[in-house]
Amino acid sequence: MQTFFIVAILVFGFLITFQIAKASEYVSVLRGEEKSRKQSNRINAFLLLAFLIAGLFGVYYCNETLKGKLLKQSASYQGEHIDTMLWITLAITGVVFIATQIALFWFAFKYQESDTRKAYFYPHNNKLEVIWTVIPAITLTVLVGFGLYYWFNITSEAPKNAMVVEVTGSQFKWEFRYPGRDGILGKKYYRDINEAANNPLGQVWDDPANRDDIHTTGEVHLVVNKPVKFIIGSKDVIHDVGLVHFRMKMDAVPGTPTTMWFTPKYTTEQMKKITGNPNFVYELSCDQMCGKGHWSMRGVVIVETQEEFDSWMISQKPQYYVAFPEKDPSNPAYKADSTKTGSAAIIPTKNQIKTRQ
C-alpha cells in the first residue's frame, strides 16, 4: 500500500507539473513571449525552492528510517577503521552537499529575473579561485591517504599466528580450502580441475602438502578474535569477496591471487544476541557483476571458538582422501601399509591441532 501512494504521488506531481507547463505555452500566447517567459522564471523559481525543502526532508526520513537497519559496529577490528573513515568522509561531504544545495537553490529562487534589478556579473576572483580548489584537494587528499593507509593494512603481511584460508570464486559458488596439520595450502594447477574426479580445485596430488588440505563448499570457519588470512582466486570470470559485517572487499581474480586479513570480534552466537536476530548469518557475497546467477552466489561465514573450530576440522575429511577413498585410513578396504598412502597423510586429531596453534 506504500508503494502506491509513492507512485500516485509521484504521478500526481508529474500531472501537475504538465499542466504547469501547458498553462504557461498558452499564457505565452496571450500575453506575449516576454510576459510569459518571467512568468515561467517565476515558476521554476517557487519549483526549484519546493524541491529543495522535499528534498532535504527526504534526505532527513531517509536517514531516519534506515538507519536502525544498518548494522551499527563492524565485526571486525579493522572494519572499526574503515567505520571511522567513513563516518568522517560523510560528516565532511554531508556539510558540504547541504550547504552547496541550499545554495544553489535558494540563489535560483532569490535572484530570479525581475524588471526592478539589473543582474551584476562576477566573471573571475582569483583569490576565490584558489580557495575553492585548494581547500577541497588538500581534504581529499587527506582522505584518499587515510583510505590508502587503511587498504595497505589489511592487504599487507598478516600477523604470524593468523589461520589462512583459500577462497576460490566460480560461477556461482564459493568454494574453501584450509591447509591441515602442515599449515601449508599444496599446489594447485588449473588444467587439474576435474570434478568428476573430486578435484574442484585442482590440488596437485604429487604435492605432499595436498594430502591432508581440507576442501568445504558454501560455509566457511572462522575462530574468533584470531586474525585470518584470505588468498582469493577466481576459476571463470571476476568475481568480489564481499564481507559486509566485517566492512571487507576484495576482487577474486582469475590467474592473480588476491589477498587481504582481518580478525573477527564477534561469533555467530554473539551476534545473534546483538542483533536480536535468532537467524542472523554472516554473509560473503559477490560483490561484482559476473552472471546470470550473480544473484544467487552468497556464502556463509561461521566464526566460532577455537574449540567449536578444532571440533569441526577433526570432523572433516582431506580431499585427498574424497579422491582416493581406498587411501582413507578410515575406509575399511583399506590396508595398514605405509607404501600405498605415499606420505604420512592422516586426519588431525584435537590434540595435534590444538598443538600446532
Contents of the next structure:
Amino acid sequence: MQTFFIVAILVFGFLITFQIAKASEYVSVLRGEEKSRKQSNRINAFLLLAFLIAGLFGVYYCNETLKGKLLKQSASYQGEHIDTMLWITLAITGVVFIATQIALFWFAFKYQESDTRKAYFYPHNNKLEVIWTVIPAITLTVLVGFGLYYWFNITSEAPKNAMVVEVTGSQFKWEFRYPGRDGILGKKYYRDINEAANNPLGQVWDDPANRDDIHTTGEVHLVVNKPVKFIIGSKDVIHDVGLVHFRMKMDAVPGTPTTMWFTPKYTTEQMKKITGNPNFVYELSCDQMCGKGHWSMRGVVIVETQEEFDSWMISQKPQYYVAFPEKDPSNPAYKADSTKTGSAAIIPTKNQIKTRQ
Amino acid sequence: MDAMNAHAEAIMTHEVHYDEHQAHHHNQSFISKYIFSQDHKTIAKQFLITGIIWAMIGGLFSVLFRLQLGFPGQSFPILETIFGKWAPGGEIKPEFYYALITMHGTILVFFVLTAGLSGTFANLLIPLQAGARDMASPFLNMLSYWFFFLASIVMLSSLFIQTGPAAGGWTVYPPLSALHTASIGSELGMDLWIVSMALFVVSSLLGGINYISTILNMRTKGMSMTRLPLTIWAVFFTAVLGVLSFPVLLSGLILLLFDRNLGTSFYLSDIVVNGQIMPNEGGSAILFQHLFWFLGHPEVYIIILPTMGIVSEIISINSRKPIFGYMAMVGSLFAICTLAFLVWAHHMFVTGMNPLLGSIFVLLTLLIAVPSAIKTFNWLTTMWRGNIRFTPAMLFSIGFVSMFISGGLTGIFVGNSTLDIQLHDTMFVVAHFHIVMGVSAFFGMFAGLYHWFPKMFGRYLNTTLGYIHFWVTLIGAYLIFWPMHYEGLAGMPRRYLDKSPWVSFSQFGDLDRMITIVSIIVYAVQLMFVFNFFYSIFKGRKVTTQNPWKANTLEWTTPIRPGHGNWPGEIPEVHRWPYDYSKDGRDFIPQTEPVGANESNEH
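Compare with the form predicted on its own: the form predicted in complex with the partner chain:
Next comes the full complex, and the chain you just saw is listed first.
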C-alpha cells in the first residue's frame, strides 16, 4: 500500500510538472519567445551563481560533518608518507578546484546574455596556452616527484630483521602462517591442500622446515615497532590484503606470490585510546571483488608488545601436530607412539636448519 | 533576414520533394526506412533509442542495489516482485547484488556511454558536419548497429537464465570469472557476457572504421581537416582509440573463453576452489588485467572524448564566441588519445607489479592532466567575455565542465601510486570515476541531445523540463558522489553490500541512506527526461527556422528535416573554420560564406 502511495505521488507530481512545462511553452509563445527566453536566461544565470555559493558552502559543510569519521593518524610508519602525500595533493588540487569552479560559474553569471554586450572575438593566444601548459606540467612534476619518492620508499625491500608472515586468501577467509622457530616457511604445493587432512595451505610435510610452522585463521599477531613482511598468496581467485589503518594494500593472486612490508607504530591497545573507541580492532579487509562473500571477508590484526607476542606464540601449536596428533610431544599418545617407532624428535635440530640454509 | 530565411527554406523543402520524386530514395518501405535503414541519421536514432532503453535498465539496477546499500537488512517487497528468487523476502541475495553491479557497469560503460554515445553523435554529425551524403559505407554502418543489437539481445538474455548474469564485476577478472564453481555468475551468464562483448567489439570496429574513413575521405569541398568542428575531431580520435584497443579486449576475452571451457591455462595457476584441485598450472591471472586495461583505459577516453567535442561546440555557440585555442583543443585531443594507450597499468599498482614499472605509469598518467587542464582553461576562456545563452544544452555543458574539473582532480589522487595504495578499490575510486566519466559523459550527452534534437526530429525538447532536468541532476549528482569520497578516504572498500560486520566502515549509515534517497530522485528525473524525449518526438514544439541556434556548422544548412542524402542538390562548399562568432561585429558567419574582401584575417 505504501509503495502504491509513493508511486501515485510520484506520478501525480510528474503530471503537474509536465503540465506546467507545457503551459510555459504556450505562455512563452504568447508573450513573445524572445522576451521569455531572456527572462529564463537571467534566472538561470542567477541560479548558477547561487549554485556556486551554495556548492562551496556545501563542500565546507560536508567536510565539517564527515571529517570526524575519517581515519585517525596512520598506524604504520609507511602510512605516514601516504598521509603527507595526501595533504600535498589535497592542497594543490584544492586551490585549482576552488579557482576553476569560481571562474566557471562566475563567468557564466557575469557574461550572461545582455543586449548591451558584444561578445569579444578572441580565437587564440599562444602565450596563454603556453602558460597553462607549463604551469600544470611543473605542478604535476612536483606531485610525481613526491609521489615516486614515497612510492619507492614504501615498496623497497623489507629490512633484514623483518618478521615474515605468509597471508593466504580464499573464499572467504584469511589464513596466516608463521615460519616458527627455524625462521623458514616450509615448502607448499597447492595439490597438497587438503582441509580434511588438516593441511589447509598445502604444506609439504616432507620438508622439515614445515614442522614448526604455525597456522592461524582469521587473526594475525604482529609486534609493535617491528617491521613485518607479508608474503601474500591466494588459493582460488584474486583477493586483496587491505590494511586500512596501516594504509597498506596488496593483491593476493593465485599462482603469483606478492609481498608488502610495513612497521606497525601503535599496539591495538594504544589505538583504542587514539581513536577513542574501546571496540577498536585493526581490520584486514578484502579489497578485490572475490565472489558473493567478498563484503564479509574479514581478518583481524592484533598488534602487541614483543612479550605479549612471545607468550601468544608459545601457546600456538604447529600445524604439523594438528595434522599428525600422534607425533605431538604434548599429546599423551605421543610417548607410546614414539617408543614404538623409536623415532627421534620431529623438530629439526639446529644443524639441520644450517644445512638447509 | 527572417523573411529571407523562410524563403530559402521554402525553396529547400520544395527541392526535397523534387529530389524524392526524381531520384534514388523513392519507394522506401517501412522496413528499409526505419529498421534496416542505411541512412546515418536513422542509424544514429537507433543507437540513441537502444542506448536510452539500456540506460533506463542500467540506471534502475543502480537504484535498486542502492536500496540494499542505504537500508541494509530492510525488506523491500518491490525487489522480490522484480527479481523473484534473487531477492527472497525483499532482500537482494549477495550473489545477485554482485550480478547487479556487474550489469550496471557493463551496461553503462559499453552499451550506453560507448555505443549509445558514439553511435548517436558520430553517426549523426560526421556526414552532416563534414559535408557528406552518408557514411563511407552505409551498409557496414547498418551492420554496426545490428551487431550492437545482437550484443544487446545476448546480454539481455543473460539476465533471465537460471544461474543469472555475469557477477564478477564489469572488469571480469579471472580466476573469478574463469572458474565455474567460484561464483554462480561464472556459469552460463559469463559465457553469454563474453559472446555479447565479442559482438559488441565487432559493432564497434565496423562503426569505427566507417567514422575514420568518412572523416578522412568524404569531407566536402573546402573542408580541410583544420576546418572541421571539434565534435568531428573528437569522434575521430574516439574511433581511432576504439579501432586500436577493442581487438585487444577481444583477444583477452577469447583466451578467457578457452580457459573457461577448453581447459587451457592462460590465466589460471595453482588453484583450489571449493576444495576441488584444478589441474591448471603456469598461467597468469595478471595477464588478463593487462589485456583488459589495454582496452579498459582507452575506453574511458572513448567515453569522454565525444562529449568533450560536443561541449566545445555548444559552449562556443552559446557564448557567441569562437572556441578559444582551436589548435590547442585538437592537439590536446591528440595528446589524450596517444597517452590513453600508455597508462593502462595505473589500474594495477597493487597487483604486485614491479615498482619501477609502476613509477613509469605514474609519470605517464599524471601527464594526461596537462592536456585535460588545457581543455578546461580553454573552455573557461571561451566563456570569458562572451554573451552567454543558457539553453539546456549550454547548462549541461557548464555542468560537464564543473564535473570534469571535480572528477579530473581526484584522478590526480588515484593516478599517483603512493596514494593509490590507500585509495585503490575504495569508494573514493567509485566517486572519482562516476563523476569524471559517468556524470560528465552523461552531461555531455544530454547537452548534445538538447542541442541536436531539433536536427534529429525537427522539433524541440521541452525547455522547462530541460531546466528542471539539469538542476536536479547537477545538484543530485554532487550530493551523491561528493560525500562518497569521504567513505573512500576512510578506507571503505567498494562492492561491499553490507558494512555491519566491520568496525572500520560502519560509521556511514546516514550518509548511505541520504545517497540512496537522492539517487532515487535523480533517477526519477531521468525518467522525466526520457518522457520528454519521446513526447517531443511527436508533440514537441516545431522547429520553424533552419538554423535555430544561429550556428556556423554545415548541419544547419540542411533542410529542417533532411532526407537521405542530407542536402537537396549540391553539398555546400566550405570557406572558413566553424567558429566565426562575433567576428567583425557580426553575430555569426556560417562556414559556407566566402571570406569577404574586407574581413579581418585573424584566424
